[in-house]
Structures are given as C-alpha cells and as structure tokens.
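Okay, so here's just one chain, in structure tokens, the form predicted on its own.
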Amino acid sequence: MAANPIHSYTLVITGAPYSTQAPQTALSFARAAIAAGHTVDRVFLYGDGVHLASSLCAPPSDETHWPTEWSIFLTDNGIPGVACIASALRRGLVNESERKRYELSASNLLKPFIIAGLGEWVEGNMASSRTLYFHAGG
C-alpha cells in the first residue's frame, strides 16, 4: 500500500469564535494535520474570523479562550496568522500602526497575528497544496 502524501495547508477562517464552531474545528484540524506530518503554511482570518485575533476577548473562566489557544498553537508551530486588513478595520481590530494612522486610543491585535491584505491569502493559495475554509455555516 502506498504511503499517504504529505500536504501543506492554508487555513481560512471566516467564522467568529463563540458564535460559530469554525475556529474550534480549524484548530482541531490543524493539530491533527501537524501530528500526521503535514504542514500548515498559514492561517488567514477573513470576515468575522478576525475576531479570533483580538486581545480584548474575555470569555468566562470555565470556557476555552479560543484566541489564546490559537496564539499558542501558531507560536509553538511557527505558523503565520494573518487577519485581513479590511475585515479587521471594519470590526475594530487594529495593530499599532493602524491605531496611529486612524488616531485611535488603543490597539488590540493579539500576537503573533499580523494584519495584511488579501495578497497573503493569494500567496497562501499558491504556496500550499490545499486551502481549507472554515465558515460560519448557515
């Protein structure tokens, strides 16, 4: 029997934590993919998925803190996490440079996430053997 091929994945998350299962399902997939010897090239947050990169999330202590879980996973595995700039700005997610640009009182982008344009999504599609989307459903 032939061995399973090794794949590289770009994950696109469009569903928000706590109102959809998209971030949770994506994290379960990413952990399983890494454990199976595959790679995750990047995680791209789009639409409501950008809420996953907010440092201002404060769920009850008996619930999983999905932004922190993702932050730890990305950091531990050296995987870039990218929030779409248009989606982020619309939803009040800003890094330090956008805070200064728009003269806002604070930034709230959780490390290691960065804010970038759709070019990061395109680059991920080109670099990875597979792109998987984790939507809000509906």
The other form holds:
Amino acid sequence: MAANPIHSYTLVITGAPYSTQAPQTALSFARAAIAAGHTVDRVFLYGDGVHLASSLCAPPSDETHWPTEWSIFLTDNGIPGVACIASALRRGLVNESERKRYELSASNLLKPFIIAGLGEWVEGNMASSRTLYFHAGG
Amino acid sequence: MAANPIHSYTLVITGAPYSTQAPQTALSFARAAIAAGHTVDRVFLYGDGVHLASSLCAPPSDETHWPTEWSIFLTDNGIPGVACIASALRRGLVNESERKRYELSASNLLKPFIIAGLGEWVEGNMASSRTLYFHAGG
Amino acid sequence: MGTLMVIDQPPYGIWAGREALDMAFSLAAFDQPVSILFTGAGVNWLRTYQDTREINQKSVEKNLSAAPIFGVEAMYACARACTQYGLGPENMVDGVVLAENSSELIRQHSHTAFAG
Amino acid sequence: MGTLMVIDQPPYGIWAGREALDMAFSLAAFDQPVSILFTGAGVNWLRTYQDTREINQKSVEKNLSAAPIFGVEAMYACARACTQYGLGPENMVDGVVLAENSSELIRQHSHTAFAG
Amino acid sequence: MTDIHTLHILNKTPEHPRSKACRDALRPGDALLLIESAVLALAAQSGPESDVPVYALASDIVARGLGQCAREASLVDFPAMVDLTTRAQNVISW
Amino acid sequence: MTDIHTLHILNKTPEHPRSKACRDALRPGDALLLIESAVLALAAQSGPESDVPVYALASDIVARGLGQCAREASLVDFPAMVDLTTRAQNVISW
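Follow the form predicted on its own with the form predicted in complex with a further copy of the same chain, if you could.
Every chain and every other molecule in the complex is listed next, the one we just looked at coming first.
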C-alpha cells in the first residue's frame, strides 16, 4: 500500500440511515481510506442523505446510531460534513440561522455538520482526486 | 354517488414528502373521500412516511408545504394522524415526551400528529372498511 | 383468510423488508391472521447463515425462525424466485412453504400489503 | 470531457431526477463542463406539454428548455428508451441529442454521476 | 355493490419489478388503476394490454404530458378513484 | 498506477433496471465491484458472467449468507475497496 499515491476523496451520501445501507457503507469506506493514509476532503449529504445529519434520531439501543458514529468520525478527523441546503430545508433539517429565518420551533442539525449549497459539492469535485457516491440500494 | 354505501378508510403513507409523490396522492384521495361522504378513521405514517409529520420542513415558497397541508386537513376534519413510533425514533422525529426520555435537544412533531405503535395500524385495519397504502413510486 | 404481507425487497440494503416483518409480527401479536410471502429479491431474507456483525445490523434469521411461535400462520416463498436465487431446502430457514403461484396466494387472502 | 449527470428516474413520482437536474445546473453555474443523459424512465422528463398544476409540483419543462442558456453543454436521450416510451421529435423538448449508445457516452466523460 | 373483485393500484414504472408482479396478479373480475409513475406505461411500447379494465389518474397523465397516449385507459379523477375503491372487494397498493 | 479504466460500483439487485445499465457499460479494462444488495447477483442464476474482473465486498456477502456462492468474484474488504478506487481512472457508483 505504501507505494500507492495519496488520494483525496469527496464522499457524497444520498441514502438515508435506517432506510438504506449507504451511510454505513460510506463510513466503513471513509475509515479505511483514512487508515490507508488518504484524505477525505469533505462529506456532502444530498437528497435523502441529509437525514444522516439529524440530531434527533433515537434508534433502539441495540442498533448502531449512525448519525452519532458519523459525527464522531468527522470530528476526530477534522473532516467537514455538509448537508445540501435545498435538500435539508425541504426535508425538515435546519440549523439555528435557518430556524430563525423561517421562524421554526427548533433546530436539529447535528454537530459538526453544516448546511451549505451545492457549490460545496462542485468545489469538492474539483479539489479532490476522487468523488464517490453512496446511493440508496434496492 | 348517493346510492353508494358509506365507507371508512385507514390510510397508510410510507413515502416521504419531497422524495415521493405518496403524501400528495394520499391527500387528494382523502379530500375526495371526505367530499363523497365517506370517513377517514385515521392516517398512519410508516417507514419514511413519518417525515410528513415534521414541524421543521421549509420548502421554497413556490412549492406546496405538504406537512402543513396535511396538518390543516387533519385538524379541519378531526382525523387522527399517527406516526409509527419505531419508524419515527430511528428517523429523527420525536414528540415532547420522547424528547425527554431520550434527552434530545428538541422535539419536531407537527400538530395534530401523534406518535404511537403499530397497534394503531392493526386497529385501523379492523375498524375501517378499507385500508389503503401510499408507497414510494419509482 | 387474513392478511398477506409481501416482502419483495432484499435484506439489509434497504429497510422496507425489515419493517414489513414488524408489521406481520404486530398483526400476529394482536391475534390477527397473517402470513408472509417472500418473493423477488425478498426470498434472500430466508437464507441460512446470515452473519451481519460486520455490517452492524441485526440479523433477522432468528426472528424468522420464531415466526410460527409469534403466531404468523405461514411463511411462503415464491418458487420461481427461489430458483432464480439458488435457494433450496439445504440453505433455507425451516418452515417455509414454496408457492408455485404467488398470484393465487394473493387471491386467497382478503388483504395484501407491502411495507413500502 | 467533464461530468455526465445521468437521470434514469421518472418525473414527479420521485424527486431524485429533479435533484440531478439541480446538480447539473449547479456545475454549469460554476463554469464546470456538464452534460445530461436521460435514460430508462428518465427520458419522460423530456416530453412536451407537461402540465403539473393538478399535482401541485413545479414543471421542469421550462428549466430543461433553458439548459443551454445556463451552460449545460448537451442533453442526450437514450434512443432505445425514447422508442420504448414513444418519444420522438414531435413530442420532445428542443435541443436533445439522441444517443444510440449510452455506454459509449459514459466512457467519453471523466465523471459520471447519478443523484440517487 | 362490489362489482370489482380486486382493485390493483400501481404507482411504479414498467421497468420496476413490482409492475410485472402486479400484471401477473390480474384476474378476470379485477381492475387496474395506474397512478403516479405507473401512467408512463400508457406511453410505453409494451403497454398495458390486459383483460381487465384499466383506469388511470388524469392529473398524473396531464402532469407528464401523456394526454394523447391515454386511449388504452379510462381517465379518472380522485372522486372516481374513491368510487373505484368502494366498488372493489379488495384493494392492493403495489 | 491506474490499471483500471473505470471501476463500476453496483449496489442494486439484479432485478433493478440500473443493474442492467451497469452491465451494459462494462468494457475491457474496467472492473466491477458488487456491494450491498448487488452481491445477491452471485447467488442468482443469471450471475455476473463478465469479461471484466468482478469483486465483491466480503462483509455484505457474509451478512447475506452467501459465502458459498462467491466463487465468481474476488472477495474484498474495505481497505481493498479503497485500493480499487485508487487504481481506477474513473469510478461510477450505479
């Protein structure tokens, strides 16, 4: 492995946790990439994938808490996690500033995720040597 | 139409708004059923359908706000709207009592929806003369 | 003749099949007659030796074996789908009845439901 | 040769095709080379006379017509899928190039992406 | 009043595996109602030739620009869809 | 170091329309990686006969009880999946 060049990845997740396997496959991939010495420039949540950034999931205690697992991984490795703003607002995922702007009763964005536009995906495409997508299966 | 017997419906929605057409088809059906003199005993949200009960959706102003439309319809007609508790907790949809139980930062269940078990679906099956499902298309 | 829950979704990749099982068990818990039909990619729920530890999901193999105990009347598997996916008595959980004609089975039940 | 966004999902019944269009327009807005391939049920996005008022969704027909203005390099439609869905010059939005071989088109692009 | 044995409501494209299962399940005395993405079957070559009455939601047809293709189905609005469900002994949402 | 032209990552069952599109897109020099529900293709009659190397995620195979069916593919773990993506000029997630 040491002879391989170092790569940088943008990972795009479009499948929701507890509906699809996409977030769990993506996390295993991301961990392996980091372990191999590569970098993950950013993780971009799009479409139903934005539900991964919810701070209000409460799965049964004997099931993996995917938002928490992702949150810890991103924080530990200093990787930006970005939920697409258009996908997020339609699907009920908001941060504090969107909560105020739309006069909603609460915010539910899990740290360290942020909300931003598709430009973050475009930039990732350009900056990273590989962009990988994790879609809903079926 | 007047010669037709009156029917009672349980409607089950398993597709999320802004991902599938299920909530909008179901709402048009429900309105037509009521207009024809039938009754809708309850609406049960299951799987990804629970996202319809989110109080935090903020779609663009030129798009229909499906959670609000449903909320108004249920309230105006006194129809119970029930989100399955197992589906809801996994997907980040919680009421005040679940918020406290799981020590979450906020609740996001839209009125008049309530959270309850699959027993509500079973009971609907038995009590209503028709149970209709509105699934994700594709 | 009760409710037939149909599971045509593959295991683990998507959640809908798991949630259909929950619906079936819930009907049984309330003493409502219910059977399950596995068809299409859904027959793969019935394979033995599922070991889901490395994908961090709960296996349903034990739940399925316990279906009769929980009051599920019958578990059917579409024979054609079993052939297609190489499922036979040697690698299928016990207690499954092969259905040569799924459409006829649907016709015999007063309710037929999918979970998504 | 830039990014090829592939849309194989049908219009309006599910959102993924709409969100793929947004991705394509976003690349174009940032001056990145992008084309769109409509294939499978996705070719139905290209039909004229879409009137979505009664299903309370926004029509994308105008967006598609404006794709070249927004900087989308090309819109391709899988010829086989067009035949399958009865789409021809008489009922298809302007500016679409028929692709006889979608696989070759994919090969000509450095990135190929689906929205879901 | 239940002159339909089973009303099959289909909302998926002809490519979707469940569409084929739905077609296989049709029996004399049944009816088929196409909604959402399933109305695209009316434009498809392998259209819905079928021995049972075929209905299709007009709002979904118009949304998809399929007005001219709809000869093989009777167009219905939501009140008529409700009526169909009351006329059927069983309803299956595929 | 990019000895693979395009790495095709497939996560859908053989019945899914996109699986067929993926198979059609395979060209000499490419590689196919089956993950999630796509590993079921290894159990299917119409298995993945293919002119390109076929890989499959071991964790997904074991989860689905497919250990014995996996002869037609080289099993990989996540580090090997990462390696495959570095060896490919392009990666397509179907």
